[in-house]
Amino acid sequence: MTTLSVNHVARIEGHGDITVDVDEGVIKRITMDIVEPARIFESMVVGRTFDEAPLITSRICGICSANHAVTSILATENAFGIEVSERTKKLRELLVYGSYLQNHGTHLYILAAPDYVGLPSVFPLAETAPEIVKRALALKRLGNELCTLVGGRAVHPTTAVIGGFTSEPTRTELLSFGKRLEEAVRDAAATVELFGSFDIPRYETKSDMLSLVASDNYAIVEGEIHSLTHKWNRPVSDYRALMQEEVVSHSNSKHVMVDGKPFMTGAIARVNNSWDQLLPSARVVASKVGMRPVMKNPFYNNICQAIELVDAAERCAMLCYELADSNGSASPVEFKPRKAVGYGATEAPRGTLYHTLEYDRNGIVTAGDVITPTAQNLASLEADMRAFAPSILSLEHDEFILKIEQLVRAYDPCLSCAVH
């Protein structure tokens, strides 16, 4: 028996291994292993009032920090019965793109694209082709301003609360940051090329696709969940009975199937479950790279984000220009706690999140439950690890390493919030 390990995956987010076991040439067993310790967020909420819980959540993770922070707000506003203005609606959809924005930008360009052009990192490329790192810096400074923007500052917001918003950008904020955003477009659709472009590892996912789907937009801020494979659309608040945590030995992050059997969620699940919604921007230049649905390989996961960094440069100038020249407003809305179950979910960049708060009827949490997009997907990536392995067997070690964590990587997992 030979074991073959990498520790520490270089280039996602937080620390993990791999471990590789082949005996005669067969792959006898293969993990992500998830060496991070637990951070307990779903305890330290429990005790703290209403109004904590979303400052709290949000630092599950620097990136996704307005996800749970919004998300964490939808599952208090449903369990205590507030209904928010549209504009608090639009706004809410800003700051979640702006993640999008943020992250998109940096695992497309920083962590993902050496693998595809033969480089160890993101530093030769800075020296072979700075335009291409220029523009990555350039699609991030945008999701961080606009994150600021809208939510006071670029992670960790703290103008989003339950019911509205604390404050608003102004009229000429508004237009300005939309003409930045559709300049931008053109960057984006330049990300869908260049990610076109690359040699792509021929592989299919068995796993289904999972995401927010909704009939009148694409899906970011609530929505109903959508089984790509099963066509069934089911509410938020069942995602509980839906979905089935499990412990593993190897990991210190949970597994989560539904009916016992792995599946993904991220950009991919959400462009074949909303192919639909999509800007016909962002179709076409999807279109002219050969990416319609459905597409089942793990590895398009990097040419979504990119679809949809197209589509959120305009959907976001789009709200821009509908915000300043509309009126009405975002301020929080009154509203009185009480004894009740909530539940959230927003698309954020690496897949969907869900959070459930339990309130007594003085709005003090008894009981908080977290479920990452990264969670959801380790299962699906260990599946498509043991399935791809035996393709690229015959590969140099370093190579068929390499291979390995390239596949890792496509799915853009955030470790730190996976055990949460």
The other form holds:
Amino acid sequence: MTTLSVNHVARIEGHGDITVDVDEGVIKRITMDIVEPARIFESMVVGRTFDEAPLITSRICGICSANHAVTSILATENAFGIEVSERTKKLRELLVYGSYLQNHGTHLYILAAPDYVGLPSVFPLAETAPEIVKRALALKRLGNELCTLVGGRAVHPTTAVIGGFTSEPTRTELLSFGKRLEEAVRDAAATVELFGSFDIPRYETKSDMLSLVASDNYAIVEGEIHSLTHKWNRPVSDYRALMQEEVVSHSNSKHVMVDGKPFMTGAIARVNNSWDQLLPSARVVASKVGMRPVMKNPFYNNICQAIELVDAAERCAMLCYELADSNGSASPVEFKPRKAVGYGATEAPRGTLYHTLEYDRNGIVTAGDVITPTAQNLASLEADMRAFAPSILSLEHDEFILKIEQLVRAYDPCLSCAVH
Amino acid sequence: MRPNVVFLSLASDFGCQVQITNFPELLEMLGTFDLSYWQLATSAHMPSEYDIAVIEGACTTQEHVELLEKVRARAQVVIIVGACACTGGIPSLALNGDLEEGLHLVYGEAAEKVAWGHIPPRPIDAVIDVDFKVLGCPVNPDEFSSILQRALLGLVDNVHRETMCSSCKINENSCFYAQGKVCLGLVTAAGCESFCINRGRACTGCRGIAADANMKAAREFAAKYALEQEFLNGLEIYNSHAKGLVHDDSFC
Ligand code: SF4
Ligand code: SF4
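Switch from the form predicted alone, shown above, to the form predicted together with the partner chain and output its structure.
Below is the entire complex, every chain and molecule, led by the chain shown above.
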């Protein structure tokens, strides 16, 4: 038996290894080993106050810190029965979309693209294809600046609190961002075309795809959980009953199943489940490169991220104009803590993120639960690695490993989120 | 010869690295040093020779301790970035409860299977000597770049000794205590220009306790507003490691 392994898979967020055992040309075992040390966030929030919970859990991940902050805030608002203003809701949507532009921009160009052009990193690309790198950095910067505009800074928003925002962008800032976002739609569309032009391995996953959906919006902040395969919708408060978490021995991250089966979450699940809610411009560019539901090839997750960039840029421009031209305030509303359980969910760039917070009557956390997108994706990723590997077993060792890594990166895993 | 820089990360959320990639001059500065290892950005392997090690994250496993000792023996300069590395940060918050219990709460019966080599979280300078600290959660990219430049030029760290209240006053903010709200600026190290406070949010202490902080006076000040307990509780978020070292009368 030979064991092929990759220590510290590069160009993903966090520390993970891949192990493949091959015996006489047959794959016996293939696993994604998450060696990132656990920081045990669910135990750290216990005993803390309601305003500390989002501060603490946003440190689960530096890439989707806005999502963790907003999801924790939603859970608390759900527990205490807090209604926030329309303006607050729109600003939260912008904040979360900021992390889409940031994450998708970085992931597509810096982490994933080198795979498709056969390079170890983006640095040589900066010399051979400077316009591509420039486009990547521009999208990423726009995302950072959008997060900064709304949240105060690109990583770990400081203005988003329970009930609203401690400070808001000005009308002038919103108008100038609207314009920049509108201009970015072109870069985003070029990204869809670029990823559509790559040679993508043929493969279909058997996994179901889950994401939030809403009847009147591309669901990013709040919504109901939808299954692509079974077509059901469930309220967010059902997520703990719906999902089973299990500890696996090769990984510091738990695996998550629904009815004992793996599922995917993330851009591909959202684009499949909320196709009708995408803006027409996003659907047009998607169709041009042959993308339309139902997409079952996990490598298409990258193209779906690019499709979301088009949708997000245009949608955020509209949100900025709406906010600039309407009155109202996002100042935090008054509230009283109470003994209750609250649930929150948002769509993070990599998929649905769930938080639960249980409070005593003084607003002290008595229990917390977090299920991150990567934890949800890991079982499906391993199932896909197992099913995909035999078809490429004839490749040279390095090529074989590269293809497996490419599949891993297509899932865009975030390992600090996964173990949290 | 250009100095060779490696970028390592221990237990963290990668947020400081993300902040650093948000720093547009990094690609330009690349001409002044060789970035020979950065797992986040390239699939190249860790080299055996390097001059400057930049390290993010708290030390939470035995493996981390061994890695840090190895790196200290190799590198001429060690720069640690972010609250996790500098104060133990949020990972050290786990020290407030029983660590074993915490692991059990999260992993149940299977805790032993997954938490190999787990040790109580600690800042990097509790394990090895460091040359530069870039404080904050997350770090400010400009501050990182100026400290990296000091390192490249062979200068020494210029530590902020004073507390946040000094920057807060310069920025003409009105004090949170007057509104009956607790703020950790009383004892937190300056250097972020009172970033959060300028945006309507009290300081949560992410830069750690200032060298010149007067803890006794701060407690008395908070007590005047009946917020002493809240002040001490708040300090735990980024400074639990300091608390663990100084037993009961916590931070005094
Ligand atoms: S306690 Fe906080 S708000 Fe008050 S002066 Fe100091 S830093 Fe400013
Ligand atoms: S004001 Fe306080 S919490 Fe905010 S960045 Fe500065 S030190 Fe950190």
